[in-house]
Every structure is written in C-alpha cells, then in structure tokens.
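First, one chain by itself in structure tokens, the form predicted alone.
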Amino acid sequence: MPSDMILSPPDAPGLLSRAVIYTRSRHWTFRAGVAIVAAMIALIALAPWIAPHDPGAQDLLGRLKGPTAVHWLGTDHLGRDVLSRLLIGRQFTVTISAVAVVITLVIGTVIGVMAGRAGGLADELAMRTVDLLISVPDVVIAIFLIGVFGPGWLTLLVALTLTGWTPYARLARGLTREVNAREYIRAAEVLGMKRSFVMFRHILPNCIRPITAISFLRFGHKLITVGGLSYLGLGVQPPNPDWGLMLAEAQPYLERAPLLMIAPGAVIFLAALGVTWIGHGMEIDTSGTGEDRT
C-alpha cells in the first residue's frame, strides 16, 4: 500500500464536518455573532476618525446632559461626550482582551500538545499544574498582582495570562491523546516520520477548530473580566476611556443620568454576546461526527 495512503487521516474531519459548519453558519445566532464582531472590528479601526468629539475634552457647563444633536448619547459628569468615549474605550477593553486570548491560546496549545505527546511524568506534572491554577479564579490573581505592582493595562494583561492558558492546555492535551491512538499516527511513526512532522501535519490540524471555538467563548469571558476590574478601579486608569471605568464613574449619577451606565453596559454585553455566539456556532464534535459539543 502506498505510504501516502497510509498517512492520510481517514477519520479526520471531512465532508460531513464541513457540511455541519455550513449548516451552523446559516443559523441566525451565528450570523448575528459574526455581524456584531465585524461591526466591533470596524468601529475599533475607524474610532479615531468617526468619534464626534475628543473623548477627553471637558465641558463642565454641559455636564450630565441627555442626548442631543451634538452629543448623541449625552455627556458625563465632566461634560465629556459619551459616544466618543465608548468608541475609544472599545479599543482599550477589546485590545487587552484579544491580546490576552491570543497569548493564552498559544501557550496553552503548545503545553497541551507537548504533554499529550510526551505522556508519563511530563503529562502528569503539566496536568497537575493546570488543576492547581484552574482552581484559582483569574480575578483573584489579577487583584493580587495589581495590589503588588499597581493598576495598569500591563499588570492586567499579565494577570489574565497567568491562568488563562489552562483551558486550552487541557483541551489540547485531550485532543492530542485522542489523535495519538489513531492508526495513521502509528503508521507515520512506524515509517520513521519526525515527531515535529507528525505534530504539525496530523495533531495540530485536529486541534485547531475546537481550540478556536473555545477561544471565542473565552474572549467573551475576558471582556467581562476586564470590564469588571476596571469598574473596581483595578484595570485601565483615568483619564483613559474604558467601558468598565465608565460604569464606575456613572454609578453616582444613575438616577439623574441612567444612560451613562446603560450605554457602556450594553456594549460590553453585546460584544461578549457576539463572540459567544460565534464560539457556540463553531463548537462541533472533534470526532468528525458533527455532533454539537454543547
């Protein structure tokens, strides 16, 4: 039998999985999630040009005003334009969350795949480390680090990264062990293929789709975490605009100007909802059967 026939993964996701993805892409929640995320990316890219006012410009005589033709969402307690601060604040919140997700995805996937391939003591040590870190909420670690090193976006990013890689490592390790048991992996090893070739040719392609799906779900979680820490005054610091910080600043004026809290709360909710819907739409069974993992 030709070697290329031996090495071809017969049970890898194929036409059936692609049909499932196509079917899911037609679901209204998936389409709505894509639309929300696409709009979010467009607003981030165009924010410096479409923001109607300087987000830091103060007008104390026009503070706490409702929506007008000049200030579509009104002004805050310092007379700053709420819409402009929402558009620019999107850059801080989303960028920190996205960078944290990318870093943790790479770290977790590498550790998980290496542990799954190595097995034995290395696998056991990696998984026990994951169990230890996953038992501590990332918010607790973030509060501890911010208390030691002070608030700021860099401290926040480090805090989100320290434990954020654990779900990816656990998933990648499980998928790697599953793929390791397949016949084409054994055939590749018998034929003397390099471990790096087997990893990049057969193992990682089987991990990409489930890990990508969970990354969207984790991105929504990061958005809420960043917003919550900024709301507590432990994230992005003033005068930088940030959604969570805007919530904290608007709280004393809830009865007088409720839109100050409704607007940033709504955009945090919509952003998290959009990426979560995409993640659920992409999450399919890794065995290629097309069953919903949820």
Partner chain sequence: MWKLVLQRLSILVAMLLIVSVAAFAVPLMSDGDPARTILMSRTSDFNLDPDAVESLRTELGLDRTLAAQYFGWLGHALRGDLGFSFATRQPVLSEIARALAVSLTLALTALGWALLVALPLGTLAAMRPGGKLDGATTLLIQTLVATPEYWFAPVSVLVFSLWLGVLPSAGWQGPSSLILPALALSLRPMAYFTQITRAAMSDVLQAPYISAARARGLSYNQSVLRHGLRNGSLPVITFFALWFAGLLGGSVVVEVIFAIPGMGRLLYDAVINNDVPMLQGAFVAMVGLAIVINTAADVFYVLINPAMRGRHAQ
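Numbering follows the first chain given and starts at 1. Take the two forms, superpose them, and find the largest set of C-alpha atoms that agree within 1.5 Å; that set is the rigid core. This one's a predicted model, so the numbers in the text were calculated from it and none came from an experiment. First, how it differs from the form predicted together with its partner chain.
After superposing the rigid core, the C-alpha of G62 moves by 2 Å or more between the two forms. In this overlay on the rigid core, P52 has a C-alpha that sits 2 Å or more away from its partner position between the two forms. Core-superposed comparison between the two forms: the CA of A266 stays below a 2 Å shift.
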Second form
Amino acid sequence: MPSDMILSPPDAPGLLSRAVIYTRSRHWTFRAGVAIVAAMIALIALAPWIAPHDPGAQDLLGRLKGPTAVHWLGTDHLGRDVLSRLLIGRQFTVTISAVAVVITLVIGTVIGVMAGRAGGLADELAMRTVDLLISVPDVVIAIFLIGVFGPGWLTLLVALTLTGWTPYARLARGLTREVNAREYIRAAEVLGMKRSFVMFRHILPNCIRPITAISFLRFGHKLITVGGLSYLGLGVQPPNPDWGLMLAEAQPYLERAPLLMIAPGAVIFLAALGVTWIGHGMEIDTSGTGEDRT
Amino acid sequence: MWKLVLQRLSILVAMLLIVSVAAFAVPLMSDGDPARTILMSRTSDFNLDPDAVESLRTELGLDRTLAAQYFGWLGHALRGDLGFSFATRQPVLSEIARALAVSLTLALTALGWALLVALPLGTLAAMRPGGKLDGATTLLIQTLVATPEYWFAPVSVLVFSLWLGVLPSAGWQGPSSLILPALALSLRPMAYFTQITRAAMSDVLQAPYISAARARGLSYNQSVLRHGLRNGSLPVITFFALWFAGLLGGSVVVEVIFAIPGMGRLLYDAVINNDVPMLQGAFVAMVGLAIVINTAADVFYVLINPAMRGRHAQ
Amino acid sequence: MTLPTSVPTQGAKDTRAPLLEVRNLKVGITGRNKEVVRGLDLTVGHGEVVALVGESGSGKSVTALALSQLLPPGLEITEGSVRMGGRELVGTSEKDLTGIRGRDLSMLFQQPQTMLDPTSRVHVQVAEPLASKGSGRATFARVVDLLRGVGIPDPEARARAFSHELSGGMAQRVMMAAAMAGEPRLLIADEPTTALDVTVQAQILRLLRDEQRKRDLSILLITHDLSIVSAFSDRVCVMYAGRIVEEGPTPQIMKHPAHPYTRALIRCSLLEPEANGALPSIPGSSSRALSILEGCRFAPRCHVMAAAPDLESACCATEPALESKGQGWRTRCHATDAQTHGDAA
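Given the form predicted alone, corresponding form predicted together with its partner chain:
Then the entire complex follows, led off by the chain already shown.
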C-alpha cells in the first residue's frame, strides 16, 4: 500500500533491502530495465577513468576508421574515438529529458488532481484541452520555438513542457475521481476534514505509483525526441559531444563508416529501452494492485 | 448528438485562436526586426538603408498596434493568405498544400502498414493472454516504443539501399521511395496500436455477447470475427487519429533523413532559413490540423458507435 | 446411488430416453483443487420443463455453461458426462459443438442487453442459428417472422435496431427469437427474467410456456425464484453447494419439501412474517459451503439438525446420499420425515 511508503515502522527493512525486495517482485522487464539503466549510469559515472581516449583528441589521418583494437567503436570524421565520446559528454540529451519529465510530472499532476477534485465545467474544460493538446506533436512546437528563439536548453524545455504535462494530468485526474468516489473519502468530508488533508493523505499517495510508472515511459519518449532534435542540429551545438549530435555528424559517412551512426543510435535506443522497460514493469504491477484495491 | 458536436466545435475554435495568437505573438518576442530580416534576406547585405527598413515596416504594417497587426494577420490567414516565404518568395499556403500532400501520403502509408501488423498481432496476443505469443508481443511493443526513427532509418538505408541496393536511400520519386521512410515512421505507432488492440480485444473476448454468439452456434473464431472485431476496433480509431495528426508534423526527422519534401521538411527548412512567415504558416497548419483531426475523430467515434450515439441522442 | 432410468410424471407418457442426461458432472477451477459443481446428476425429458433452483453461488449458472460446453477460461469439466439425445457432449470437438449449439441446444441469459453485440443489428444476430443460409432477403423475412413469433411489435423496424434501442424485455424477446431460430429441442434458460420488471417477467414466462407447448420443447430453467418454479416447471431440482439436494415433481415438492434446505427456501420465498414479526431467513451463507469437506454441506445452517442433536454426529461426518422417496422424488438428508416436519408444527 502507498501509505507504507510514507509511514514505515521503525523496524522496517532499510531502503536498499526494500528496493531489492521491490525489484524482485516485479515483472522481468522491470529487472531487465533496471539492469540496463544501472549499467549505463555506472559506465557514464566512471567514464573519466575508463574512457580509453580523450574524447576531443583529433587524429585526421586515422579518421572514419572501423573498429580496431585501439578504437573499439572506430573513429569519427575528425578521428576522435567514438567510444570515449559516447561515454564522456555533457549528457545534454539525458539531462534535459529528465528535467522535462520532472517539470511536466509536477504540472500535470497538479492540474489533474485539481480538475478531478473540482469536477464540473473546470474538469470538462481541462480534459478537453488535454484531449486536444495530446495530439499536438511536441517536435513541432519545439522546432517552432527554436526557429524563433534559436536553439538552447530553455527553449527546448519550454517546448517539451507545453504539451508534455497532458498524460500526467489525464492519469492523475482519473485516479483522483476514482479515489473521490470511494466511501471513505466522502465519509472524511462529511466528518469535516479539510480538503487539503484529504488530498495529501488519500489522493496523492494513490497517484504515486502509476504516475512514476508513466514517468519512466515518458522519459524514454523524451530521450528520443531530444535526441532527434539534436540530430537535426537544433539541440546542443558542437563541439560538445552528445548522442544526438554524434548521429547528425555521422550521417554523411553512413556508407563509409556505418558504425559511426549505429553506435550513438544504439546508445539512445538502449537508454530509452531501459527506462521503458522499467516503466512497463511498474505499470503491470500497478494495474494489478489497482484491481485488488477495488 | 448535436450538442456534443457543437461543444467540441466551440472548444476547437477556441484552441485554434490560441494557436493563432501563439503563432503570431511568439516571433514578436524574439529580438529580431522582421523588416530587417526580410531586407537582409533580399539583399544579403548587413548594411541596410534605414529608409528602406522604415518603408518596409510601414508596408508590412509593423507600425500599427499589436492588436491591429494580429487581426490584420488573422484576417489574411482566414482568407488563405499566409504571406510569402522569405526564402522561396512563394505563397506560404501553396507551399504548405504541396508539402501536406506529400506528408499525408507518407503518414497514411506508415499508419496503414502499422495497422496491418498491429490488428492481427494484438488480436492473436489477446486470444491467449500470458501465452508465448502474448509475451513476445509485449516484448516487441516495448522495444519498438524505444526505437528512435533516426536510428532505425540509417540502419535500414544501410541494409536495403547500400548493401542490397533494392530501395532508394533518399528522395521522393515513385512508390519505392516511400517504403523505407514509411517503415521507419510506422514503428512506434505500430507498437501503440498493438498495445491498444490487445487491450481492447481482451476486453471484447470476455464480453458476454461473445458467449451468447457461441451459444447461437457460431464458432469461437466466427464470434470474434463478426462481433468482436468491430467492438475492439473502437478504441483503435481514437488512437489512429492521434497518431495521424502526430505523424503529419512529427515526421520531421524522417523527412529530413530521407530528403522528403513534406511538412516536416518545410518546418525544418523554415528554421534553417529563418523564414518567419513560413514558420508561422507551417506551425499553424500542423498544430491546427492535429486539433481538427482529433476533434473529427472524436465526433466520428460517436457516430460509428451505436451505443454512444444513443446515449448522446437522449 | 442409483440413477433414474425413466422420467417421472410427464415423462411417464413418454417412453423415449431422456433428451438431456447429465451424470456425475464435476466442474473445477483450473489449476486449483477446488470444485464448483461436485457430481451433478440431472435429466430432462422430451417436452419436459425442469427447474434448477438454488441460491447464488450454488453453481447453477456454471452448470448451465458447462452443459453447453461454454465454460469461461479458468473453469473446466473434470469428470462426468453430458448426453444430449444420446450424444456425448463432453470432449466433443469445438467444430462439432457449433453444429449442436443453436440447433439442438439453445440458451437464454440473465442480462439480455449485454448478451447482444452493441454494434451489430438485431436481425444479423437472430439469423445466425438459421440452418440454411438463403438469400439476404429470405433470411431477413425469416428473422421478421421469428421476431413476430415472440410477440415483438413492428418486427421489421426492430430487426434493424441496435441492442441499446431495446428495452430489457424486448431484448430478451430478441434473444428468444434467436434461440428459437435453430428449432432446438432443448432450451437452457439461465435466470431469463431476473433482470426484468415484474410485469415483463410474466410476459416472458408466458412466451416461454407458449413456445414450449408449440414446439414440444424441453426447458432447463435455472432460477432462484420459487414462484416461477411452481407456476412453470414439471420437475424441480434443488441445488446446494454444487450438488442436487432434492429433486422430484414440482407440485409435491412445493407442498411437502423433504429436505430442510428446500423447506427453508420455500418459507423464505413466501415473505410471510414469522411469529416475532421478522421475515424468515436462512442463517449463515452459502458462500462458505464449498469449503466444507466432510458431512452435509448444509449442516451448519440446518434448523432440523439444530433441533435434533442426535443427528449431529451423522450430519457432520458423512454427506447423505440422494435417496429415493418413490415417484421420482429423491432427497439427500439424514433426517427422518418426522424430524424434518417436526418443527413445522
């Protein structure tokens, strides 16, 4: 139950062992996703020590080489080591996606819970807006804003936020209405409990798990979107190494050095796959407990 | 019924107005002076004659108030006049119309292919929940969702164009140039369509009217075909509209990779060329179209679902 | 226990073998050692109306689905036989069953509106059991005839309707028309009137009765409503916790029920207040009866056993067999007649 997560008794097992128990109880995709993401985080964190080369070091004579014993994933058009550039980087794609997920999560949940609590016209209006906005591709908004203001992290963040809040709002609103309809909430209100109390004590804890689950799914989606914008040259600017940007730089050499394009794409794919599997694994169990609760 | 249509239409109009305000106002918030931008693009000279700039400002109506400018712009836009592209000097509307036809072809091909795979696959997976095929389908869905087009596309070009040489790697000539981009574009909708079909069909397969149909002597497969598929396809329609609207504009990456002259490419070029009228026009067209398609699908859903039709009629 | 070889009362006129013969039917939950129907014996003669009575959870609806081999996933027939006109249905291939369902054996269900496909018109669904698929127009005319036959006004318009445009009673008439389309010999009706208004209930029952007489139809009527049983059925089988506890000719059983459970059911259905002003009820619930593993499943709720302490050892140790009282009347109880009727005075 969600309340356990808030009020754990003093003799409850530690955070780590609880995390282990939680992971074991999940669908296998959750465990596989955690394994992928953990491995990637470890590699990136250790990058300064394990990266075989200086990611910026150019070697114009050894450019566009396939995999060798020295350069495991080959070299790019400036002779830089691909593996090192994948490992070290400002991780712009990942960071901006994560920040966008957190912001949209907060905004969407607040709007959803408020709409669900308010009901009536406000609810109807909010949900119709969600219905319509959800179909607007975020890439279009992003490109429009970039076209006007130029590329930059703030532009990108605004673009991702404008429509990104909608899935959370829809979900939070549904959960809120479901909880609202339960007898004990009405009983609590009849007994004169404050609305805010009901909201924090009963509604938000019920939202935590499903919303966390879709956050991971959305994170995967954002990674792909931001990577795509970088690929178009509308994200991070060179010479900062970034996964999406590496794709763009590699495109002219697709035939000569295919790995140059396949490698960064595969990394984005793996990262997106990892978080998607985590989200899916959580979602399966969440819906399972949802059935038990009703 | 009509009440529902009216309600959806009024929300649609309100949203379109908001989109138009955004399209008009956002470019004003940047530091650039449109008159200078236009002149620069015409003369490719950074030392502009101040008088020329001033006269162009008057000509463009930039000396009027913002509201007057907006309503002037909106009035033209409603009459189909979205201005002229800085880059090509062509009317924005005709450029959009040409690009839209291309994107429409691409999107419908991709979605048609996605449905062709998703409907049977989702149905089969739902028929044996927890079975081998169901597990494999779930895995496929989760994997396709995470596959970036800009990774799949180059790999497919590598295999089919460069190695096998059976399909063109880029361009827009004939049906064969449609295959690879449509394939790349179809992956994620395919995943979501399969997921939604599976969910809808597993609901339908447990529906009482399937048992009743079997009690009337239909085989299980006949019951599902005659009475399950239509009910199961209702949620898929909503999803189809969502992706149709999304793919029309969201295919920027694929259109750029394959050099396809569609809406995505138009938008991208507008950014690269700093072509504000084209940017505004493409933005309004794409977002507006997404909203219009979505509303249409919403109303259509009610029309084809007899039960919904009845409920709203009362 | 002995199995009946001939059908009593009405069936006495009819020397043919019974139309439906169920022997030792057991339905279990897949993967779990739990039975919902525990060795059911049941016969329905030609032209006979048999009522299967019990509380919710007694396994009567599962029985209906098991007889037509339409059990949902998770439930399966573990043992026993279902013979329809001498033909074994258990283990018959799905392909052969499609020739039997809708033709030899039709069904009516409790919620007629949810039993119709909401997106498909009435005439399409009614036409499905028709044996020969003629031209579209001929089929439609046949459907209109069928709809008229079950008393649907303006049948041509109704044939083109969707299920949400029909009232509950009208939907049940449509289901009836569909059930009759294949000219079946047996109709299994699972609580066909429970979800309907009382006045509509009577109409549907009258329709059932008319069709039964007109076609010499056999009906297995599953219900919990004893007033329907006494008005409608020739024979009654009372089911408790997955087994028959009493069966026999309806008039006799309704007048002099032998099993304490049947007695209690009849007393409750009369809705006549007892001496203290309370409405009669059976203490306890049937939901836990399936988990009782020894003795009579009804023992914990039995007022006869409660009144006669010397019975307790027998009732709680062994489940009584279904014993004949003559005239096709059989009951499953340790108590003597005197003990059973003693408390009625």
